[in-house]
Amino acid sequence: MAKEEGYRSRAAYKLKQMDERFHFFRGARYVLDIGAAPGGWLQVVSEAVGEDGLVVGVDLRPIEYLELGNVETIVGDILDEEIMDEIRELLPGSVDVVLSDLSPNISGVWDVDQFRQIDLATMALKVSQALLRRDGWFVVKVFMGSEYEAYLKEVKAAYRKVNIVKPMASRKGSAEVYLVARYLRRRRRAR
């Protein structure tokens, strides 16, 4: 069906299931989608926001040029500070959504595919904790396993409102659930 319509991957609908959900991309602007490669969430953004927004796609592989003027795409580790500088340079301050689907190169021994890829949640969880506007959104995928609720409970710590979902599109013997939080609380002071 992804190919049918036009989508690199059925993960496609994964986003859009949530989003219909949610609403997360209703009045964004600017979002920002860690781990993109191959580019089906970038198409389902880049329809949500529309030509006056603006998507950037982050990820190790390179991502196969989509012909959409409001899509920009970026090769590289996310944890690397020009990387982040560059991700900065493209959008004007804090972004509206903050994606990861996130997934570590799966080796077949799930508690070490599973300690991967809450490795990989977390960074994502740091980059929306520097990027995302207060009232923003961020959507994440975590594998559950034996580190699932001590990461749950780092998002729940991070945001006021955080909803656990497994979309429709989702294989039903898979692992994966995605997190949608929102309302970053505020970072106490140092004193």
Ligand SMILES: C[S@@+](CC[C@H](N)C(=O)[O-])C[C@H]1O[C@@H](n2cnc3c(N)ncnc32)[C@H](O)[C@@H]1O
The other form holds:
Amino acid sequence: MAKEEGYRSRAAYKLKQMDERFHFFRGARYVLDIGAAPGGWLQVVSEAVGEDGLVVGVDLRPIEYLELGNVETIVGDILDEEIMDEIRELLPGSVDVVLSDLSPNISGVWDVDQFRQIDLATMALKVSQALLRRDGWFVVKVFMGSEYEAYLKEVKAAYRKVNIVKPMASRKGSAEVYLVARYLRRRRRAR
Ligand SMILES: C[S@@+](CC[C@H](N)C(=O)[O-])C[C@H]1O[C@@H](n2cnc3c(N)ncnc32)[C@H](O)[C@@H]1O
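Please could you give me the other form, the form predicted together with this ligand, since above is the form predicted alone?
Following is the full complex, with the preceding chain placed first.
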């Protein structure tokens, strides 16, 4: 279905379904998408924010050019401190939505994979706290392993409202959920 409708990933539908429920792109202008390759979410956000908006995608892997005027991409590692400078060069001081669909390269060893994934999600949380406007939205994928509860607690400590979502478009039996968080309690100076 994703290919037929011109989206680069089936993940695009997960984002659309979540937005239909929460409307996090309503009125949004500036969006950061972390772990953005191959670019399905970027396509969805590009449509949602319109010509005056801007979405910046970051990924370790280069994102093939999308031919969309309101999309910029950065090739880089979100775990690398200097990436924040690059992001800040493109986005204003205060961002409306931070998205993270970050997944590590899957090793097949569940414990290893979920630890790595939580590390990535933890970095996404810090980035969101440094960049989001107070009533902005943070949407993050999380693998539901042994570290999940602790991570959920961290997100709840950072945001007043946190929803746990399993999009219909997720593969059946997959151990991933998305947290949709809003109302930052306190902004971080740096991540
Ligand atoms: C599930 S894919 C994202 C799919 C995307 N939302 C879409 O719709 O096309 C997860 C991405 O996270 C990226 N990733 C993993 N570790 C990363 C890191 N440390 N920094 C930046 N990107 C990373 C991977 O390269 C991969 O492209």
